[in-house]
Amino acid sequence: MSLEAGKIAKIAKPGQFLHIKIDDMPFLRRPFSLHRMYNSNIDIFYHVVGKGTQALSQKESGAKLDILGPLGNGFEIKEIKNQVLIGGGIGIAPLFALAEALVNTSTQICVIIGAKTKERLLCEEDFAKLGCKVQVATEDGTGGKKGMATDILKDILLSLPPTETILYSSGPNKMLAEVSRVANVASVSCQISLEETICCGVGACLGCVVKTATGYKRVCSEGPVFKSDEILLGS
């Protein structure tokens, strides 16, 4: 979905979401990563899986949202030879606002997307149009590698110089433990970005807080863009 969204759009970065009152949902907002920043323009990319994101989804060209944003830390961008970047089912979405930016950093960026199955597969003509070398893997072999993201994250760390190499990852918490794993193991700097259910959106409700390394933390004021050596994910 495509919002014309004026000033937020302009001071948005890679990595912050939206918080989107949905009239058919008055009691809770809906968090939505930024999936693509132009002109005064954001677009969101989502799944209908329930109430709300069916009654967004039945929006009219023309309709006007309530919109709180941009919300959160976004991701930190570094100009480093090789960018990694691996993202899991919808966890895709605000990989490619990141990618865009990336690209005007003139470094070698490479993207992983997983998913259960070929059909699940997001984005990836559209990283490829930018310049990004993508590989995909599924579950079930039916498109690209057979098997896990993080199986072809392990083999393109282990040809890159950890001191040339950042890595960037959203998707579910269990993706982003072992990609943070992995990223330990090879002694490579990696920011996550968290899916976590959030409520109020600016860190008043304290719903959405993650055990990290130096105490509790808020992923919808203080993340959801975190240093994966930080977060403690499963703890």
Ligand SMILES: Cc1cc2nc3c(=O)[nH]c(=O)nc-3n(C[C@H](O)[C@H](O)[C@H](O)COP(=O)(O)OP(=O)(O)OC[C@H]3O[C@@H](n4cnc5c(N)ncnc54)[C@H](O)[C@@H]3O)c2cc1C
Second form
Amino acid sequence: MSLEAGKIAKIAKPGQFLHIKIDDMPFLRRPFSLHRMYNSNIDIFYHVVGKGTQALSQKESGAKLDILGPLGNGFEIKEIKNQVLIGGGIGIAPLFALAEALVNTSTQICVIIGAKTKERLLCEEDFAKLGCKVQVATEDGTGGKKGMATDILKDILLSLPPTETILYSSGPNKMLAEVSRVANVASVSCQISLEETICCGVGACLGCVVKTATGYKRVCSEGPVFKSDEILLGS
Amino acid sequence: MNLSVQLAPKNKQGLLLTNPVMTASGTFGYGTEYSRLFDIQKLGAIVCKGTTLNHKDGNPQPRIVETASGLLNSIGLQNIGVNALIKEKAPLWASWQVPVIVNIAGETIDEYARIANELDGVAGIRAIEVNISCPNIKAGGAEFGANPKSAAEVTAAVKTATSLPVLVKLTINTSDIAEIAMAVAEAGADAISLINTLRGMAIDIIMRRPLLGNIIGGLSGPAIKPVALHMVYKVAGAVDVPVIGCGGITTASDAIEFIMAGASAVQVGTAIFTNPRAPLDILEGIEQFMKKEGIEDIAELVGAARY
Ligand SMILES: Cc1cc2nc3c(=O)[nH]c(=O)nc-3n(C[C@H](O)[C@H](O)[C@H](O)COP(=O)(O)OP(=O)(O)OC[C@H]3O[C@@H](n4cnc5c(N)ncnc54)[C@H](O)[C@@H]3O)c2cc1C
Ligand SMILES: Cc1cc2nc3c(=O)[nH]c(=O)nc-3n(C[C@H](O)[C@H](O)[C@H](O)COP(=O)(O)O)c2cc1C
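Next block: the form predicted together with this ligand, after the form predicted on its own:
First the chain shown before, then all remaining chains and molecules of the complex.
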């Protein structure tokens, strides 16, 4: 879905999100990552999973939306030689905006995309068109390598010097936990984008917290992007 | 047109607001979170997140569940603690035009008194709101608000510990709220605010477990408005200190209903999550209503629908 949002587009950074009021029901806003930015437009890329996303998908072209944003802290871009992006499912959404920002730097971008089946692989061609090196994995083997995206990650990291490599990831928590573990073993710096139910979106209500080494932190305002070694996933 | 309200007429320092629209504790952080979204200085007052003696981690995730026209939360009073609040937040508040009221919670009466004592005389803090109604913590909280004796004891202890105006925030998770309100007023409360959230829960039927990490939480939002309105009506009829209405207020007409039920001021909470500007929209709506109805002073509306 493409949104015309000039004021937001001017200042938005990859990894940040928009908090969108969809209708009177459901009641709360819904958060979506910046997927692609051009001129005064911002694209979001989403799956219909419930009432909010269902209602959003039914909006007609030209409809006006109440958008709060850009919110949160985005990815911290570092011009390190090897940039590795790994995304699972719809988690790929923010990584595309990141890749767009990275192509302007003199770095090598490698993208690993994971999904359950070939049909669910997202954005493979879009990343390739940007000039990224793309590798894919599906759990059922219908596309790319059979298995997990993190299997490919392990192989790739073997051939890259840790100090000249940086990792960015977004996807289901289970995958992020494995990415964090692999990054830690390989001593590679890694940033992950987390999801929690977002309520106020600005850090006021303390609803969307995640456990970190130094206590609970707010996903909406201290994240959604965190350094992977900071976060205690699944605990 | 006069929109100002005095919420602590019996207190030496008083608590004069330029208008009756405040933010509800826990929904507006420390004020700073919203300052880049709109001019928060136009608000009647800001009530900050519930503050305890020591910092508190709060409850496990998930902490938020959306319900029909409402919200269940089980934050569990995550906060930075009173000393950090005095050091890190109050200095900024001191330069603000809008008065900041600190909401406090303790596990013992002594703890309430110690927090109130720490806050006494701190620049930037204009009043204390005593939360004896939080459903989300194990010890203390709503238990103090559940009977008149303990509610009065907490109130008296806080009054002794500070010269600041003291608001007491009641729970309706009790048998007779009017009785509690009278006890609290008798014990010296300068004003009474109500209501806090209602205890509730939700279940994930696939996983067969409660959706909130803390199992139970507090219900807020439009779903509780009629209940809150009734409670305000009841309490305003029982005490002669100012009453501050809260619970599901989303529009100016909601706010006017509370004022007509007897509230001198209102607090806006959950509505802010969907519309951060809600408190200002409500204020503007009240002004328009007064203009249309030819009302000069907001005081004319307070209790206007009481029978
Ligand atoms: C910072 C951030 C960025 C996001 N970016 C995107 C994006 O770019 N594209 C995209 O498709 N989705 C994204 N999400 C997830 C998206 O916000 C949820 O899918 C959406 O809010 C669901 O709303 P709903 O009303 O359709 O579903 P509901 O009816 O509320 O719920 C349906 C199902 O979705 C799950 N769900 C609800 N909210 C969330 C959530 N916040 N995170 C994970 N699962 C949820 C529920 O547990 C439930 O099982 C993002 C979430 C966050 C926190
Ligand atoms: C996320 C959240 C956190 C809250 N935290 C506090 C708190 O710390 N102290 C308190 O007295 N009330 C707290 N409340 C209650 C509100 O201040 C208010 O009394 C209640 O939500 C009803 O008003 P509303 O429907 O307008 O939100 C909280 C409410 C919510 C939704």
